[in-house]
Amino acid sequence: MKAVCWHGTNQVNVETVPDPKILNPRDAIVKITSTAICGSDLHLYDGFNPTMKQGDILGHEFMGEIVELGSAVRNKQIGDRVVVPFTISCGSCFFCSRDLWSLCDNSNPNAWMVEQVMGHSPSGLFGYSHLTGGYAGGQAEYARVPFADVGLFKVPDELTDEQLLFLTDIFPTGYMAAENCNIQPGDTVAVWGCGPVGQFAIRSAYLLGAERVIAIDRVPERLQMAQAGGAETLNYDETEVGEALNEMTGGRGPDSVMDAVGMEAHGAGLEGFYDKAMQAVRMETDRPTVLRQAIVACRKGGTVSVPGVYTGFVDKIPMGAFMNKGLTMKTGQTHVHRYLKPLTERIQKGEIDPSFLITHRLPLEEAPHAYEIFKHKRDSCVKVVLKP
C-alpha cells in the first residue's frame, strides 16, 4: 500500500509499504477513504519528538470502511463505514470505565518511556511516535485498528466524509476545550490560536452558550474564518492582546481562556528570544508564550483550558498570577470516544457542518507538498484533507 512516511525533520515521503495485518483478535483493518494533516503532526514534522524512527507512518485523523475483522470483534461488520478516534482505548481499564478514554492504561506498549518523564502514560495514539505506542498512522491506504470493538464508530450513510472526518480528533478536541471552560450564560471566552482546533473551539463555545468569543491570531485567513464563526478577532501583530482584552471586557478579563496553540507558540521580542535560546540548549522543550499570556489575561476565578499540545518542560510560567487569581486549569488529550455520538447528532441536526474548515483537498501522493503549505500557511491553507 501507499503511506506517508517520516524520514527526519521537514521530510516526509509517500512510499510503498507492507499492508497491515490482523495481529490480535480485537483488531480490524480499515480501508481509508479520507485522512487529514493535523497541527500535531507538525510537531513530528518539525522534529520535536525524539522517538520517531525512519519510515514511521504518520497520521491520526482518518476514516474509511472495514475490510477485515479479528475473531473477537462481534459488534462491527465488514463493509461498515467508520471513523477512527486518534486515541486508542481498551474500553475496560480503570480510566476507560470512567469515560477518560485518552488515559487508557492498556493501549500504550511503550508506557515505560512516558513514565520516566511524566510519571504515568496516556493512551496509545495512532501515528504519533514510539512514545505513544509506535502505532502506524492513517495517512495511508489501509490501517490496523487495535481494540476495534471499542474504537471504531459506525457513522450515518447520509453524512459525507468531509462532515464526519474531524470527529476523529479536532472537532471533539475543540468541543472538549470549550466544555472544560465551564461556560455560563453571558460568558466571554478568549481563544488563542485560530488554527483547526481553535476554529472548532470557537464554534463549540457558542454551542455551549458563550455570549462572546474573542479569537487571537495573526494569519488573515484564519482570522476571517474565526469571524465567520461569530468571533471578534485580535491580530496580535497589530494589538497588545492583554490590554485589548481588558478594554473589551470592562477591565475584568475574559471569563475563560483557551490555549489552542501549544508547544510551538511564536513569541516576540525578548520573550520569544528567551524561549528559542532555552530550547536550543535543551533547557526548555516547549515554547509557552500563549500559556503565559492566557494565565495573565484570564479574569479572577476564571478557567484556563489547554487543548494545545505540550510534550515536555516549559519555563517562566506565571504561577503567582495563577495561584493568587484563583484560576482553574483543565487540559488533556481528548476523550474522543465520549463525544462521537453527541457530536454526530449535532451534525445531523444541522447545528454545525465541520467541512467549513477544509481549504485544500489533495491526493495522498501530494502529502509532502501538503505538509509544506500547511506548515508555512501558504496558499491560504487552514486544513488539508488527503484522499488515498
Given for the second form:
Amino acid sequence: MKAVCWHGTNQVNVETVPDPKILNPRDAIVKITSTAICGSDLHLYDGFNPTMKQGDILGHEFMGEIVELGSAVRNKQIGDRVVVPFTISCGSCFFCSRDLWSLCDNSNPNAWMVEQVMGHSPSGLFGYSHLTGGYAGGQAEYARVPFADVGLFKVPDELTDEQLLFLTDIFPTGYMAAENCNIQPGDTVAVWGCGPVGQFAIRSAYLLGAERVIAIDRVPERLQMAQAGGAETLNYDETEVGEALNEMTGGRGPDSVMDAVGMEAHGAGLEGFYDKAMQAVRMETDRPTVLRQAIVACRKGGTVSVPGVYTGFVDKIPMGAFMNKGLTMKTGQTHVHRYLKPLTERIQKGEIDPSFLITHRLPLEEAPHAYEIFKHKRDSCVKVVLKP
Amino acid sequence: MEENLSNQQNSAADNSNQASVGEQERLGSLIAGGAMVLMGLQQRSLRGVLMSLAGGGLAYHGMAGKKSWKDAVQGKLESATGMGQSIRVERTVTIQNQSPETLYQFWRNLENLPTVMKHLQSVTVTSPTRSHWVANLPVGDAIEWDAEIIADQENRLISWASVEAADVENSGFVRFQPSSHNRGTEVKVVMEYNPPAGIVGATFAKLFGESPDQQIADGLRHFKMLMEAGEIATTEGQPHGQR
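I have the form predicted alone already, so could you send the form predicted together with the partner chain?
Next comes the full complex, this chain leading.
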C-alpha cells in the first residue's frame, strides 16, 4: 500500500510499504477513504519529537471501511463504514470505564517511556511518535486499528466523509475544550488560536450556550473563518489583547479562557518559533506565551481550558495570578470515544457541518506538498483532506 | 494472613535473618500491608525474611543452613569490596474487574509467566513446589535456575526463591489484594537478586539488557493488559517505510 512516511525535519515521503496485518484478536484493518493532516502532525514534521523513527507512518485523523476483523471483534462487520478515534482505548480499564478514554492504561506499549517524564502514561495514539506507542498512522491506504470493538464507530450513510472525518479528533477536541469552560448563561469565552481546534471550539462554545466568543489570532483567513462562526476577533499583531478583552467585557475579563495553541505556537503563527525549535527538542521550553496571557486575562473565579498540546516543561507560569484569582484549569487529550455519538447526532440535526473547515482536498500522493502549504499557511491553507 | 505469616518461628533458614516474635509480626504485617515493603525491610535480606515467615519443612532449609558458611565469608568479602550488593525491586499495579482468585490462578501456574514476562524463555514446573526457569540474555546464552515455592497462600500470596547453584540467586513474592471500593485488585511483586560476586548493579543491568526493575514493571504491565483488555498491546509486525 501507499503511506505517508516521516523522514526527518520537513521531510515526508509517500512510499510503498507492506499492507498492515491483524496482530491482536481485537484488531481490525480499515481501508481508508479520507484522512487529514492535523496541526499536531506539524510538530512531528518540524522535527520536535525525539522519539520519531525514520519510516514511521503518520496520521491520526482517518476514516474508512472495515476490510478485516480480528477473532475477538464481534460487534463490527466487514464493510462497516467507520471513523477511527485518534486515541486508542481498551474500553475496560479504570479510566475507560470512567469515560476518560484518552487516559487508557492498556494501549501504550511504550508507556514506560512516558512514565519516566510524566509519572504515568496516557493512552496510545495513532501515528504520533514512539512515546505514544509507535502505532502506524492513517495517512495511508490501510491501517490496523487495535481494540476495534470499542474504537471503531459506525457512521450514518447519509453523511459524507467530509462531514464525519473530524469526529476523529479536532471536532471532539474543540467540543471538549468548550465543555471544560463550564459555560453558564451569559458567559463570554476567549479563545486563543483560530486553527482547526480553535474553530471547532468557537462553534462548540455557542452550541453549549455561550453568549459571546472572542477569538484571537493574526492570520486573516483564520480570523475570517472565526467570524463566520460567530466570534468577535482580535488580531494580536494590532491589538494589546489583555487590555482589549478587559474593555470588551466591562472590565471583568472573560468568564473562561482557552489556550487552543499550546506549545505549538507556530501552528497558529504566534510569534517567531523556529529559533526556539532546538530548545523544544531538549524539552525545556514548551512555549506557554498564550497560557500566560490567558491566565492574566481570565476573570476572577473563571476557568482556563487547555486543549493546546504541551509535552514537556514550561517556564514562568503566573501561578500567583492563577492562585489569587481562584482559577480552575481543565485539560487533557480528548476523550474522543465519549463524543462520537452525541456529536454525530448534532451533525445529523444540522447544528453544525464540520466540512466548513476544509480548504484543500488533495490525493494522498501529494502529501509532501500538503504538509508544506499547511506548515507555511500558503494558499490560505487551514485544513487539508487527503484521499488515498 | 498476618497470622499465617507471623506465627511460625521455627525456621533456621538463615541465622543472620533470624527474627524475634515481635520482629516477625512486624515483617509479616509489612508484607501483608499497604506500606512500601522494601522501605521496611531495610538491611534485611528478602530471602531471609520470606524463609523465616514461611516456616520450616522445606528441603531448601538444610541446604541454606550449609550455605550460610559460604555466605558469611562472602558477605565479609563483599562488604569490604562494596560488590555483590543485592538488587531490589518493588512494583505494584491495580487490575480492574478481576478478582484476586483469577489473578492468583494465572500466576500460580508458573508456566504462564513467560506470556507476560518477555525476558523469560520458559518456566517448567517439575514438582508441586519446584520449577525450572530459563531467561533470555541480550547477548550470549540463556541463564537457567531452579526455584522453590516457599509460601503459597491461595488467592493471596506466592513466594519463591532460587535453589542452590543458581547463576543469579533470586527470591521474591507476589501478593494479590482487593483494593477498597471495588477498585480492582492490587498486585505487588517484590524481588531481590543477588548477582554473582564481582558483578555490580550497572553491569548486571547491562547483562540483562534492561534493569530488573524495568523487567518487573513491564511484566506487570503486560499482566494487567492481558487481564483487563484480553491482549497485550503491541506494534510488532506493523508496516513502516524505509528505515
